[in-house]
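Okay, so here's just one chain, in structure tokens, the form predicted on its own.
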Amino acid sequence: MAEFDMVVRGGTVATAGDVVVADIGVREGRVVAIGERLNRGETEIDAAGKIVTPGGVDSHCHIDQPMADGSVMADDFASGTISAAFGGTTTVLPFACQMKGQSLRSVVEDYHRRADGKTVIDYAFHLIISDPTDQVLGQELPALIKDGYTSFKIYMTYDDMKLNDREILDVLAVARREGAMTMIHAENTDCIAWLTEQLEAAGHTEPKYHATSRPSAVEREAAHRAATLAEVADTPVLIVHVSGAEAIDQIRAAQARGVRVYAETCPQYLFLTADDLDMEGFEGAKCICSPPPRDAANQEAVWTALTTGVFHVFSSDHAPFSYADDKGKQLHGKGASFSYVPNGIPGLETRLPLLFSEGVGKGRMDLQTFVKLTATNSAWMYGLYPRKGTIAVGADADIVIWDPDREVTVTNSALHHNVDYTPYEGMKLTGWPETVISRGTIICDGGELKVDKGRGQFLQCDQPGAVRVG
């Protein structure tokens, strides 16, 4: 009789702390042994010459999220999680988004209905707080935190989502009292509105002007303000999708003062620039996201911050709006002003391969840093570690086996999301996930899906690590 249900044998196993050649023994969905020459498993996987990492944790992605403007996301929880799995991600944390006037509890119930029976990987929910009423802050939010929804996002911009500074402080006070983690979209809403009015009055409505309406200064100011509010409220925050040097400088300065400010960036800020919004015709709408991509110098600043510890999390910010879709990027037609184009770009499946190829493969970062940024830190930040985000005895057997030498040209036709484009079309990458395992079950292997939808499990989150440390 085999001692293990599965043995992943002889791979170069990378965690946030070590890189070793070892066997991994799996039983009942969990890692139970790591060592040399483990006894036989019912399933044997030869990983010699391969790199073995924990399954990715994508802690910032939007899947089947209702939108106030009438746009519709192309990915539901089936296509979204299948796409994530093929890219080496085994846990996702999308957003249960509150609209003005909604109760948080009803939003969470609706999001569960959207996810139930569809996912192929495990998932948890962040909340989005857009209407911090006394009922929400006094009753619903504390109760949901106790139920395992221990993180939430707030916005400094978007008319239907934004909170003012007093409201932000009220939310942060609840986070501090209840032991939750707050994510902040940091851009100055009044500056953006003023610049947008000026641009549209001058007839400058093409997609490229989206970047003009959201210059680095509006992100710099908001990042400074977010850090200040966190300092005043004495609670940690994570500033999401940071795009460039000016916001990075504010975050680094706050961290140097001892403020508990964490930061996240995304692939678009490493691999796209504002020039990608200036494609022929309306094509630049494909790359409209907020904050917008900057320039080559800001790309380098993001790379440096990734490798020097300013950033803690590398997420996709997957926002699956199709281009040729009257409920997607063309919600108001090809002649619409940039301000009416749904924000966001797809990236669930390409997140890990992009960073593996261009980060690890080109010597910008080591494997341990790659694992921290793509799995371990997110699991720790949001209360899922050590069940998720690492390869360790007792952890869920979420494992990715990489072929580090496989050369892949990114094409949308080969991806598994329901979006009709990828902004990384034609990029040549080296290294790709070959086999993906979730809780001891092979879910993707050799380009084939091996499981049925509905096997994913909902995860209740513990108190976030950043909160416990504080």
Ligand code: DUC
Contents of the next structure:
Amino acid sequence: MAEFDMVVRGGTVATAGDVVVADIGVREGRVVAIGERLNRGETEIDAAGKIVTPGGVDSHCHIDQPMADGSVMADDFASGTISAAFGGTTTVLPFACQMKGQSLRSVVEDYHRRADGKTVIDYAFHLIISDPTDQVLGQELPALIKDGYTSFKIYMTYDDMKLNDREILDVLAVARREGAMTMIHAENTDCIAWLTEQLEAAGHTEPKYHATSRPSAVEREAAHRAATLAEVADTPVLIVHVSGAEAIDQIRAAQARGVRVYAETCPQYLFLTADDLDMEGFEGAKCICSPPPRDAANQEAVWTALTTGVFHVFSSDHAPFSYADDKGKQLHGKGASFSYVPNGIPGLETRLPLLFSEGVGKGRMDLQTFVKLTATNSAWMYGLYPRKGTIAVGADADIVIWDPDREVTVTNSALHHNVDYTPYEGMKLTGWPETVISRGTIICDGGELKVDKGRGQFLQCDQPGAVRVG
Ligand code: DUC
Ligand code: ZN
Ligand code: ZN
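Next up, can you give the form predicted together with the ligand of this protein, since the form predicted on its own came first?
Entire complex below, previous chain first.
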């Protein structure tokens, strides 16, 4: 009888700490041995010449999220998680989003119904808190944190979501007391509203003006304020989807003062610029997301911050709205003002290959940093480490085997999401996930899905690593 259910043999195994050539022995869905010349496995995978990383953890994505404006996301939990899996991600943390007036518990139940029986990889939920009533903060949220929903996002902008500073402090106080992580969307809402009004009054409504309506200063101010609120409330925050140098400077300065401010960035801030919103006709709507992509100098600042410890996680912020869809980017037609275009771009499947090719492949970051940013820190940040985010004895056997030499031209028809475009169409990448393993089961291999939907498991999150003191 074989000693292991599976052995991944002879790959270059990268974790956040090391890069070693080793065999990985898997039993009952978990890693049980890492070493040389391991005994035989029931399934043997030859990984010689390949790079082996922990399965990616995408800690910021939107899947099948009902929207207040009537737009509809193109991905449900089947297409979203299948797409993530093909891109080397084995755990996702989408949001269960509270609309004003809703009970958080009923929101969570709704999202479970949406995900049940559909996912091919494991998942946990962050909450979005848009209505911090006494009942929500005093009863529902503490109970949900105890049940494994240990992180939540709050917004400084969007009329149906935004909280004022006082409300943010109230939420942070609960996070501190209960040991949860607060993610903050940092943009100054009044500046955006004022600029939008000015632009629209002048007839400047094309997609490119989305970027004009949300300049870096708007994000810089909000990042500074988010750090200040974290300092006042004495609890960590994570500023999500940071787009460029000005917000980065605020975050770095707060970190240097000893304030526990963590930060996330996303592929769109490395690979897109505001010029991508200025495409022919209405096409720029494809790249409308918030904060908007900036320019080449800001892209460089984001690269630098990724490799100097300012950023902790690299997530997709996948928000799937199809372009040629009257429930997607064209919700109000092709002539609509930028302010009516649903915000967000797809990215679950391309997140890891983009960073692998352009980060590791081009020598901008080492493999350990790649793993840290895309898997280990994301798991640690949200209470899933060490079950997820690493290759270690006892961890779930979530493993990606990369062909580091495979050349791929990104094209939407080869992706598995349900969105009708990718912003990265035509990009030439080197390196792609060849085999993806989740809890010891091969789920994608050679471009084929090997499992049925519904095998993914819901994960209850522990207290986030970043909020533990001592
Ligand atoms: N911005 C967000 O805040 N959320 C979804 C997508 C986006 O662009
Ligand atoms: Zn956001
Ligand atoms: Zn988002």
